[in-house]
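Okay, so here's just one chain, in structure tokens, the form predicted alone.
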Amino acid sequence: MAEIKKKQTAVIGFPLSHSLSLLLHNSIYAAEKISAQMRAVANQDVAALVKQIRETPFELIAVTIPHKQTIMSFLDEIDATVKAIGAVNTVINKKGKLFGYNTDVVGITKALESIAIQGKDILVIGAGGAALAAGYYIQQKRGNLFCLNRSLKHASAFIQKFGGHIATPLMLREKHFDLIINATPIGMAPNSSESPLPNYTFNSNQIIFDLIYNPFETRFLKEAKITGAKIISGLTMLIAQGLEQERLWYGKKLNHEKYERIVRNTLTRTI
């Protein structure tokens, strides 16, 4: 009997050396007995990636930096949440038509589910695709939003979209932020000695959330932890958004705790 051909899924972006999407999704396929395989397809050219998606074809595509915004114009349809956020991290190929979704916000919701947001002063570092999902979540939860970004133009666009204020260096020294979210790749492996706030003074009353998951305790989180601040790794977000990607594609809701355990156990041995 001929072997059944596996369905093809992919994670796309550039670079992809940091990505744990293959570990997560292929673990899901093995555990759930889904005949599929996720591949890493690294390319800086988003048009070439979309061409490859259509031709292979890949059925589920996890989209990471730097393509979360640029891929949108190549898609056939995007959902209402994507329109509100302005970024895509998931593409489902439905018989040649590409549909865009954003499950980053599902991951952020899971990571911050026990954190009070309304009325709190919240600093988002970054203004790219992941930051947009964070800004949308904070806006929905009625937090007081501040954006710190190296590009004033992009920070202004971020604040115009979600409301709030542009953070300044003086503000970092003088203002207490209840929650700080790093939505940049600064501190991601292999550059794990870096921090998005290298000279910042944390305190024990803060919550520090790093969307980076590799390493799962970044320099940013380690420095905050020393002061007694509550820290949240990006690993919870990674797993929750990945499980939602599989639900959108495969139609089955999966157990978060089970797959967080699998990924954490693997990371403990390999990172």
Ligand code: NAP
Contents of the next structure:
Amino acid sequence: MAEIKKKQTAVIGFPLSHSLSLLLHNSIYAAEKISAQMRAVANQDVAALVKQIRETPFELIAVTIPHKQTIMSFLDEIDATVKAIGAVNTVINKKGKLFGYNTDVVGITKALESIAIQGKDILVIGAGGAALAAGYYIQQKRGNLFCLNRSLKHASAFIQKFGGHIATPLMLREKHFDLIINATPIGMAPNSSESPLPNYTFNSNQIIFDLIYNPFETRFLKEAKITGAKIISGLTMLIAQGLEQERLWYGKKLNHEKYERIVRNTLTRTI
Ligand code: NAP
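May I ask for the structure of the form predicted in complex with the named molecule now, the form predicted alone having been displayed?
And the full complex, kicking off with our chain again.
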């Protein structure tokens, strides 16, 4: 009997050693009996990755650091949310035509669903693909945005897009931020001894959200937690944005809690 070929999906980026996308998506395929397999394809060259997507072909592609913005010009169509955010984290290959979506914003919405944003002072650290999704969400919810980023050029573009201010070192010392979001890879495994704000004084009235999910609790979150601040790990976002990717591709709405439990159990066993 001829073997039924599994549909191929992929996570693309560089590096990919930290990524839990394989674990999440392959757990979904096994549990939901979807005949598919996700592979990790690490490459710094986005053009080479797009060529590989078309040739394999990969049907669903999770796009991660550093390709979320650069992949956009290679796609055939992008949706309205991608246009507003300026970053893609999901590509769906529909019979050779590549469609770009952004499910990071769905992940951020889930992670921050119980947090009041309107009128609050919110610091976003970073101005890359994930930070843009966070900026878009906060703009929609009418928060007061501040952006801190290594490159001033990217911080200025972020502020131009969503409004708000560039954060200064003085602000970090003297201003109260209600919510701080780390949207950089600083503190991500294997560099988990690092923090995006190593000398910052947190307080118990703050909410600290780190988009990093590996480790589950970063140094940034641990230091905030000691002061009594509320902390939010990137894991909830990871699961919500990944389930939305599967909904867009496979058309099935999946149970968030079930898959958060599976990924969290694996994370705590391996770290
Ligand atoms: P990206 O598009 O490459 O942007 C990275 C951002 O971090 C840029 O603003 C960059 O600054 C800054 N940055 C990078 N390395 C730095 C360093 N050594 N020092 C200071 N700043 C640095 O990446 P991304 O896709 O937005 O991802 C950012 C982080 O969010 C990653 O850790 C990723 O794993 C995480 N993430 C998590 C989820 C989730 O579901 N939980 C989803 C998406 C992303 P410049 O502008 O100066 O280059």
